[in-house]
Structures are given as C-alpha cells and as structure tokens.
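Single chain ahead, written as structure tokens, the form predicted alone.
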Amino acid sequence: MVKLIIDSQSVEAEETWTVLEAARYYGIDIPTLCYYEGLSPTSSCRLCVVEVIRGGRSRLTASCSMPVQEGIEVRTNSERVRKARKVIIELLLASCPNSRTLQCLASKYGVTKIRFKPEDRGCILCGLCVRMCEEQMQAGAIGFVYRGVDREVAMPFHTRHEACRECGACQFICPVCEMPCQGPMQPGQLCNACLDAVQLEAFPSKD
C-alpha cells in the first residue's frame, strides 16, 4: 500500500491506483470528461487537474493518469486548481458552446464568462469514442486525422469503414453528443441557468 495525503487526509491506496482512483475511493469528487472506467486514460481534457506537492514543490497534473506515490500531498480543490479548472472549462466551451454537459460544468464550477472566441466544432477531441471503438468494441473504425486546429475524429478517407458495425458506442460515450443546452440564452452564449438552480437547492425556501 502507498501512503499519501489527499485534501489534508492521510490515506492509503493500492500501488496500481491513479490519484483519481484513490480520491474517488475516499469519496472525493474530481470532475472528468475524457476519463471512463475500463478505458485507457489519456489526460486529453485536463479537467481532472489537481495540485501535487512533493519535496516542497507544487505542480498541476492530470489525476487520471498520475500514479499514486508515497508521501505526496494532493490538493483537489485549492485556489490554483479552481483557477486552472475554470480556464479549461472556458476553452472546452469555446469548442462546444452549446453542449449541455459543458454548460452545466460551467455553472457548477463558477464559470460566468468565456474569454475565448466560440467556434462550435462539435467535438472536444477527448478521444473517448476512439478508445471505445478500439478497446471495447474491438473495431478500430475511427481515429484522429490531421493535426493542429484541423484535427478531428473520422473514419479513414471520411468514408464508412467496413469495421464499423454501427453499434452507436461512440455516440453513447461522447460527452458532447447530446441535446443542446435548453437555457434562455442564444446558442453560443454562456447560460448559467443551472447556476440559479444549484443556488436554489443549496438555499431552500424557509416557507
């Protein structure tokens, strides 16, 4: 067993666990998008960022792919982590401004403005669909193509691949393939309607 500190709690974890797995085992919530139990972690979205302190030095890292280590201190909700997480959500929303999942994350983690120009790509390039198709469905019908700003998920030569069984697993696992946010704002704008709902639940009426 490995001994470490998570949010001021001294805990023990299996040597094979990641920081994310250890935190969740002890009931500590860390948000994720590109992580899915049973698939290999890639740290694509970086939403699971945590602050790791070792030897007096602090750094931000993705918890889904970092193995637990003896003696480290992990902070999952420090000011540094909260600031980084907000920027990450802003960047993701710039790629998929109408995603209900991302709009809800923005409300939950206090993102009230987007400083980046929205460009609806319909994809956050998390790679969940690619890994699901290859690792669980054993098909490998889709993958990443091109590089940089042109990168996207597609079948070879943008034509239907014979390996595709049209099982729908890629759409099932996609965090942004869904009905768009139904909030009151225009498409592409930050809604925050869910933020009002969260506040109402947190502070119920005395009546």
Contents of the next structure:
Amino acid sequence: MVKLIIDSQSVEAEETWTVLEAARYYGIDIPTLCYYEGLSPTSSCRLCVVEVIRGGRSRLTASCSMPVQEGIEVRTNSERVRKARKVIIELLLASCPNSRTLQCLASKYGVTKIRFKPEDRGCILCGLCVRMCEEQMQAGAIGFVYRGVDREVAMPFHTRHEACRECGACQFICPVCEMPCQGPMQPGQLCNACLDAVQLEAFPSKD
Amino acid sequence: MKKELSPELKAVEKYGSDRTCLIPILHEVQKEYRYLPEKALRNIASMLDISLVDVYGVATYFRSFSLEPKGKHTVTCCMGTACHVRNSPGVLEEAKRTLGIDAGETTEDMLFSLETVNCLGACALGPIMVVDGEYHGEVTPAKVKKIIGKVKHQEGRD
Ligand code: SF4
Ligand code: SF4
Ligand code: FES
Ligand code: FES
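Could I have the structure of this protein in the form predicted together with its partner chain, to go alongside the form predicted alone above?
Entire complex below, previous chain first.
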C-alpha cells in the first residue's frame, strides 16, 4: 500500500492505482473526458488535471495516467486546478462548441466565456473511439491520421474499411458526437442555462 | 518462370517483421515505387500483423512519405527560418517557374516533384535546396536554374 494525501486527507492506495483511481475510490470527483475504465489512458484531454506536491514543489499533472506515489500530496480542487480546468474546458469548447457534454462541463465548472474563436471541428481528438475500436472491439478500423492541425480520426484511405463491423462502439463512446446542446444560445456560444442550478448541486454552500 | 519478389516482401525480409520496423520498410518500399501505393500498404500491414489504419497513420504523418506518385527527381526547397531570411522564397519561386509546377506538385511527364521542408539542419549554408538527396547550399535563383537545368539536360529535356 502507498500512503498519500488527497485534498488534505491521508489515504492509502494500491501501488498499481493511478491518482485518479485513488481519488475516485475515496469518493472525490475529478472530471474526465478521455479516460474510460477498461481502456488504456492516453491523457489527451487534460481535463483530469490536479496539483501534485512532492518535495515542496507543486505541479499540474493529468491524474488519469499518474501512478500514486508514497508521500505525495494531491489537490483536486485548488485555485490553480480550477483555473487550469476552466481554460481546458474553454479550449475544448472552442473546437466543439455544440457538444452537450462540453456545455454541461462549462456550466458545472463555472466557465462563462470562451476567449478563443470557436471553430466546430466535430472532434476533440480524445482518442476514445480509436482505443475502443482497437482494445475492446479488436477491430482496429479507425485511427489517427495526418498531423498537427490536420490530425483527425479516420479509416485508412478515408473509405469504409473492411475491418469495421459497424458495431457502433466508437459512436457510443464519443463525448462529442451526440445530440447537440439544446440550450438557448447561438451556435458557437456558451449555453450556461443551467449554470446556477448545476453550480449549486456541484458545490453546495457550506452552511 | 520465377516471380520477382515484391518490394514490400523484400523490405520486410531486410528489416524484419516487427512493428517497430515499419518506418524503414516504408522508406524502402517508397524508394521502389516512388510513392506508397495502397496495395503495398495493405501488404505491409498484413506482413507485420498490424492494422491498416496504423500503417496509413504513419504514412500520412511524415512529410517524407507520399501516397501520390512522385516524379523521378525530387527538388526540395528549405523554407525554414534561417533559409527564409536568406531569400528561400525567391529560390522557391524560381524553382516553381523553372519546373512549371507549384510546391507539392509533380510535372506531367513525371520527371520532377517540388517539395518544401522546414529546416534541414544545415542552416549555416542556407538557403538550401536538395536535388535527389544532394544538398546545394547558398542557392540563388540563378543557381536554381543551373542546377535544375543540369538534371533536365541529363534527361534530354532541355
Ligand atoms: S463501428 Fe467500426 S470503427 Fe466503430 S468501433 Fe465498431 S468496428 Fe470500430
Ligand atoms: S471522434 Fe469522438 S471519441 Fe473519437 S477522438 Fe474525436 S471526440 Fe474523441
Ligand atoms: S481524462 Fe485525464 S487527460 Fe483526459
Ligand atoms: S532553415 Fe533551412 S536548413 Fe535550417
């Protein structure tokens, strides 16, 4: 067992756990997007960011792939983490402004503006579909192709590939290909319709 | 009649069938065909026992691989910062004019392809132009004409 501190509580975790797994085991909520139980973590969305303090030095890191370590202190909701998380949500929304999942995250974590020019790309490159197809469906029909700003998920030669069994798992797991957010906003804007209600539920006032 | 081994098979025999050998194999195969045909990528995927999309992903990731047929000779102009400040745009313009094609294109007679890269690591000698693997340093538009003209001459196309 490994002893560590999460949000000022001393806890014990199995050596093989990640910081995210340990936090969830003790009921601490860390938002995730590209993490899915049963799939290998790739830490591509950075939403699960936490502050890890080791030897007096603090740094931000993705909790879904960081193994627990003896003596570290983890803060999942510090000022620094909240700030970073908001920017990450903002950036993700800029590439998929109509995603309901992302709009809900924005409300829950208090993102009330997008400072980046939204451009709907229909994909946040989280890679869940790719891992699902390969690791669970054993098909390996889709993958990342091209690079840089052109990077996208596709089948080889951009045509339907015989390895795909049309199981639909990739669509099931995708956090952005879903019914778009039905809020009252213009396309490319923040919904925030449920901001107050969700905020209250997520962070009830202490008294 | 003995059948020629395919370039894919030869490359796999040379480098081995481990997935980590994919890049050298692709290079070798591209050398033969001057591009990466779909059939070759399929053969390689099945020989290395990896999914086709992984091979396709690597082939589209690197600028040095092409899925389109390339010309017999490749002219590459460096557009990196160091070369840029020493007039590589002028060099590229001249190369375009001499060959009559845009960057990334191939001449109709399939003799020349024109490419650009961002730094070849020889900045001190910039602007750099590479023709069929041979580096030419401190290139000027006038020199471009000469260098390409020489290759054209060898091909009997001047
Ligand atoms: S539908 Fe096709 S691409 Fe999607 S997970 Fe299934 S096999 Fe893979
Ligand atoms: S298609 Fe969906 S699941 Fe796949 S990488 Fe893009 S956002 Fe992620
Ligand atoms: S959930 Fe950890 S980086 Fe995406
Ligand atoms: S910028 Fe051209 S070689 Fe470096």
